[in-house]
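A single chain, nothing else alongside it, follows as structure tokens in the form predicted on its own.
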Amino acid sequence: MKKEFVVIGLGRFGGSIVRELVEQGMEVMAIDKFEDKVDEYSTIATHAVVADSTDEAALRSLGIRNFDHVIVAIGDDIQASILTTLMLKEIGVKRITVKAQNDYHEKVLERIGADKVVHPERDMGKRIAHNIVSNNVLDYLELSDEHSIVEIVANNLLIGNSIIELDIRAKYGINIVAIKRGDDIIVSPQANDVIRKDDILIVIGADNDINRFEKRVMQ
């Protein structure tokens, strides 16, 4: 069953979400107050509408309450982002994800009821920093303020060793939750599983422990 989404704000972040959701076969209404932005996505989104998202009447007229998920991707206008989120909560939208510009913005959004707050620029900065520090780190995903999940290409210090021989959990406090091996994924690898060349390890743990592992093993 297709889910129905609304994306408010069609800058680079919002626009990329629209494209990805459409590619995944979802129904998407794209909203922006600028007509040129709406025109750009008129042939991409299921519906593209010019509207002021801080106008409660305008949002209600679009039937926004009936959508499964609304993403507020408004750029630099923090006031508009906050007011839009308030309007959506008043209307009774089921799930609201909002892009935050800074930590203060995030705190306000959480207090007024946003279900999820994202920091795309900050999070991408962390990913890039980890990739720069270690060429073996493919991806870095923050799970909370203190925990993350990382994809790491096995290097010569790991290849040829079994999980139990590496003893990463005891030494670093992190866990190998899966191994990508070509087109296969080994979920919850066993203690006697041996790391091979080109294996990608999916590791989860506290940020401090992951950083310690990267510095001692992956560089």
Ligand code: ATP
Contents of the next structure:
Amino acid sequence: MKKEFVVIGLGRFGGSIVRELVEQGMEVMAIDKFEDKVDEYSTIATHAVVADSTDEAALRSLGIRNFDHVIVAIGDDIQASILTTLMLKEIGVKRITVKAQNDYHEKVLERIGADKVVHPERDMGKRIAHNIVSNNVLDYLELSDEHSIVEIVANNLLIGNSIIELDIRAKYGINIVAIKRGDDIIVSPQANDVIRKDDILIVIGADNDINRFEKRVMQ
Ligand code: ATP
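Given the form predicted on its own above, I would also like to look at the protein as it appears in the form predicted together with the named molecule.
All chains and molecules follow, beginning with the one already shown.
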């Protein structure tokens, strides 16, 4: 069965979530309080509706409780974002993801029971900073306050060495969990697997250890 989503707030963030979910074959109801935004998505989303999400009766009349997942993508109006999230909780929505504008907003959203809080500007800033510091770092994903996963293009210091020769685990305390090689992914590479040119390593570890590795090996 197709999963059914609601996206509230059709700015750049909410809008791109709508497009991507539809692309992945999901049913999406797109909501915004402004008609021009809703018009923009009327041919993209499964349904596009003008509604103010701080109006509980409006939310209930849309049958929002029956959807699998609601994404609150209201940006600047933090009060509306918090109020909407509270009402979605009260209505009994199964899963709520909310975009936070700042750390204070994020804390409040977590307190009132948002299942997931995303902070796209901050996270993207971190990812881009890692890529700027080292061109070899393709992507960076925060797992917790202290741990991350990074995607690193193998450089000359790595190419031609086996995992055991590099001994990254002992030297840096980080682990290569997979290697992307063309269209293949080698999951849990073995000690004698040799790193080749154009390999992309997926590395997991504590931020300090990853940073040390990026500075010493990936510059
Ligand atoms: P972007 O994702 O473009 O960075 P942003 O963070 O600047 O957006 P806003 O433009 O503040 O976010 O809000 C995103 C959308 O949410 C806007 O189109 C706005 O009309 C809509 N929105 C704000 N409040 C409500 C509300 N109470 N009900 C429905 N939609 C709302």
